[in-house]
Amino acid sequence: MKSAITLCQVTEAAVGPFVFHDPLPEAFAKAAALGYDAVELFLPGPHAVSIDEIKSLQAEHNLAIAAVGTGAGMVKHGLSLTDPDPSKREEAIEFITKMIDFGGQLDAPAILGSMQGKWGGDVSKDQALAWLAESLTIAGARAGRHQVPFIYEPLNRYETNLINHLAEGARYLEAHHLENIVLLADLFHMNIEESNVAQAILDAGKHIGHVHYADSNRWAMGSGHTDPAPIIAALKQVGYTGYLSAEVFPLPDPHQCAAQEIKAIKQALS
């Protein structure tokens, strides 16, 4: 397993769980200085920064791109895959596919989190889940062009009412025969929803393709009451070799947060 840290360039997400909000040259330099293997990018959109600039920063600092987020589609543009307005759903999937293409040029998968939306009002649960499956089919195929997977993230009940548990997500992928889609195991969401985080990882098994490594309070690991040992053991048991990515609040300040997180990741993997 490898380490990654979140870099955010979306002003609307300034109070979100992202560690570095500096200009990208500074953020890349800070991540490299602390010993991270990769960065996870949260950008305003697919044209916010050039591929050449990202590749130049990668080469300068020897950092991979672990993943790219699509959440700006929701927090900045108000787009959702379960919007009752078909034109809005079309805009949402267009935003996501463009982010897939952006990430694909960097050999990085894109993540679907908040843009999945929720059901309610005029949209039934069955309808919302059907729209989600249609969108994931498109996303999986688009990501496949770049030989990367597409990452779907089950969120906690306060953020979506679609899929809240890893095992539920795994069953959904299998029931809808969704190809080239993997699950994101976010330990903060799982601490809310799962009765046993390590067992949930074992149950989802091969479907896990990315991990957000956050403590129970969404600070850096070691700041809350999560015991990482059984979680790491479960990830090793299912053969997970991807990133442990710091999608956490930059508290008590970004540097201390980032330093604590990389220390916790190295300790967990030693």
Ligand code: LER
Contents of the next structure:
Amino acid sequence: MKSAITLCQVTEAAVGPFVFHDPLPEAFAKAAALGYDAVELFLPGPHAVSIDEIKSLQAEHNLAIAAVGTGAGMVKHGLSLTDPDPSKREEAIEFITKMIDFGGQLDAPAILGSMQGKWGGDVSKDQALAWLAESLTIAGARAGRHQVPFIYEPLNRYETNLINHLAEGARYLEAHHLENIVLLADLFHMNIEESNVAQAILDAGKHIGHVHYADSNRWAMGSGHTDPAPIIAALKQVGYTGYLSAEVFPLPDPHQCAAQEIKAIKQALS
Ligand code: LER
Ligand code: MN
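Complement to the form predicted on its own: the form predicted together with this ligand:
Then the entire complex follows, led off by the chain already shown.
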């Protein structure tokens, strides 16, 4: 397993669970100085930063791109894949497709989190899950062009009412024959929803393709009441070799948070 840290350039997400909000040259330098293997990018959209600029920062700092988030589609543009308005759903899938192509040029998968939306009002749960499956079919195929998967993230009940558990996510991928889609195990969401986080990881097994490595309070690991040992053991047991990515609040300050998280990741993997 490898370490990653979130870099956010989305002003609307300034209070979100992202560690460094500095301009990218400074943020890449800070991640590299602390010894991270990669950065996870949360950008305003597919044209916010040029691929050349990111590649040159990667080369300068020897950092991989672990993943790119798509949440700006929701927080900036109010787009979701389960919007009752077909033109909004169309715009949402276009935004995601462009983010997949952006990430793909950096060998990085894109993540679907908040843009999955919710069911309710005029939209039934079955209808929303059917629209989501259609979009995931498109996203999985598009990501495949870049030889990367597309990452689907079950969220806690306060953020979506679609899929809140890894097991539901795994069953959904299988039932809809969704190919090239992996699940994101965000330990913060899992701490709220799963009865046993390590067991949920064992059960989801090969479907897990990315991990947001947060403690129970969504601070750096070691700040809350999560015991990382059985979680790491479960990830090893299922053969997970991807990133433990610091999608956590930058508290008590970004540097202390980032330093504690890399220490916790290194300890867990030693
Ligand atoms: C995104 O990765 C996530 O975990 C969400 O809670 C934020 O939209
Ligand atoms: Mn997450």
